[in-house]
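Only one chain is shown below, in structure tokens, and it's the form predicted alone.
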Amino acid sequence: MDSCISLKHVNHFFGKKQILSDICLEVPYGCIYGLLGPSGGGKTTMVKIMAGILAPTTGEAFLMSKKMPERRIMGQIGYMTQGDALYPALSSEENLRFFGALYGMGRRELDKRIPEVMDLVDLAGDREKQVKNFSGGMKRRLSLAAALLHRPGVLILDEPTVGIDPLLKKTIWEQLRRISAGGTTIVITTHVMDETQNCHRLAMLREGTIISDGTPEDLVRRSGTASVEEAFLYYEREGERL
């Protein structure tokens, strides 16, 4: 497959609701792509179908070129839930050693990159403290920090950026371009219109359904509005008449 994520006709349930409706969608290689819309719109349920946690009711998806789920391809997924599975009563760094102990990852490896991923989520100074006294903000950046720990091919991040500071917010938006440039595809959702400009594609959700897709510059043209906001405005009243 040219796409490092497929996802063919998916449709999925939680008991008689639907969630997804028909969602077909390419990541390419390489793309830092957006999930835009508004909280209940399917966002995370289907970043959890591409990170093979969940199993679409019908519907194929692949990452890799490999049919999801598929546990052997785990690792080289790195996963940022909406909510942040931390342990409160271990510090941040031996929640860090933990995650990379179950990626794998021996003691000299983690001795190395235990501090890079600190600095870039500007944890540094914060490695001995227990997450339990850890604020709202901070949480996020440490699951960041583990999500990028064991340096995956595929990045799937849920609201990565809420809760942290606009200039921090800045510094990683950076490094996940850099992260990018280097090869590695990145999903994330959002519900932040200002930080689409970072993505090199995006899809906007509404209610499980794609409204619309392609490059942030090519949405505003073909709306014929100003800005990604408005787009999403004018797509949203496109398929209510529809």
The other form holds:
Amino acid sequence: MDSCISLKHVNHFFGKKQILSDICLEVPYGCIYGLLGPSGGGKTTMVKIMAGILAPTTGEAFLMSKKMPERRIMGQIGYMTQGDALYPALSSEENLRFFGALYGMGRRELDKRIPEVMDLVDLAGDREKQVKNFSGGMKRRLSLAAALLHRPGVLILDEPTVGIDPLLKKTIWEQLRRISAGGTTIVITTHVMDETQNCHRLAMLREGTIISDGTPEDLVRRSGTASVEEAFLYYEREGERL
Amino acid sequence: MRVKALAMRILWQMRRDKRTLALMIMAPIIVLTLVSVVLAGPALQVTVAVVNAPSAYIQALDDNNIRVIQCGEDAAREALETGAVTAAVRIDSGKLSALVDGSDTARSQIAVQALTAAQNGMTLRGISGGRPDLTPDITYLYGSDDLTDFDHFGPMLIGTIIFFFVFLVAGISFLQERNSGTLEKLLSSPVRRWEIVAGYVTGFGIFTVLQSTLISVYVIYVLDVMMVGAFPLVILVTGLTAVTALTLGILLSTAAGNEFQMIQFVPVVIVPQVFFSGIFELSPAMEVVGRFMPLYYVADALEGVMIRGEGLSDIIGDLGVLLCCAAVFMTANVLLLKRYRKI
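Target state, the form predicted together with the partner chain; input state, the form predicted alone:
What follows is the whole complex; the chain from before opens it.
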């Protein structure tokens, strides 16, 4: 299979409510793929299906040619949740040691890797600090560090830059671009339109359907608008895919 | 009118929290009913095995509401060990010898009083067979004559306290795992569901060995509760109690949305177990209910070790039940985790 991640005719229901309708999506290897859309549109559900946490009600999901959900391939995925998933009583280092151990990383390996990722997210000085004393932005950065820890082949980040100031946001995106250049596939959800320029490809999601997808330039050109944000509003209005 | 606004908000919250409402009404009713059943139970029936005594003596015992079983020495001994009788008595040439099971202080006191009173009564009436100059020889098979109520309740209290705290702490810890999103993060890694449960049991297990050692040492050596058996056995029983409590706590935490709701389980899960655990006198029907509760077996095992000096082979049945409970709860936990991740 050519794509790193592939969703084929995925429909997902929570009880009677349909969250995703007939999603067909291909994420190429090494691509930074952005999922755009308003809150409640189904972005989180979609990435959870990609990460193997949810099994789609109907349809198929593939990651690195393995049919998801498949527990063994999860070691290749770095998942960053929408809310911070950290242990407040532990220090940032203890948190990272725990998550690292879940991925089978040994003590020596972690001794080397933890300072690296903490540096990457600009938390180098806060290794001993308890997470409950962290600000919101610091927690977000630590969550990102935890997702990067085991050098996964696929990064799935759910709204990673929420609550982060513009300067740090720029630094993080630099890191993500560098990681992507190294061959990692990155899937990002966001509802902040101006981040989309960083993405190689985008899919616009609204109420569980993909209203448009392609490169940012494609979307802008096809809709005859001037920016991705305007393109999104255009597709929402037009109500159909082009 | 800010005070009014705050008060109203609390009332609105209560109205929406049907569960708390139900609990605040039902829990007191249930507990009060239990207390009334337990404390208004049947009068203590004391049974004594008589190996050899004049019929007048047996009649005197009978008059004092003591149930008498006449049997041989071996049968009497066995009945004493299984708890079927409270005392075994023989009168030889006017000397009364009694072997008493002192582990139930209420019963043993009644028995000893009745045994000596019956003999005195015979002497007063001038019936032969009694020798008032020979003092009765009362030996305690279990316990002693200075056993207090705390000695009677002590073993069960150790078990209950450990059960209570471990249940809550483990349950709330798992609940927080769910609510804070770390459970989802765990399940996005290659960890297996059973590994999560096993990790919780091991981590909390180690902690509770420390906790139960401390509590047991304090109750036995500082508060001076009767302790005849082996201390390592006490730790073994309390360790298993903790494992059962923590697996039950984790299981029930799936039905709780927050810490407040978890605590609401205490009057439903812990309090009834205390009443049915066997330390109170219950009618036979109620006693059967007790056998469905883990704490019954904990109390039985701890009492066995501490007051009756039982060994591993004696309490193996109780331990087996606790192990089964823990195994069932653990399996249920692993299956319930499927709700959060299918695989």
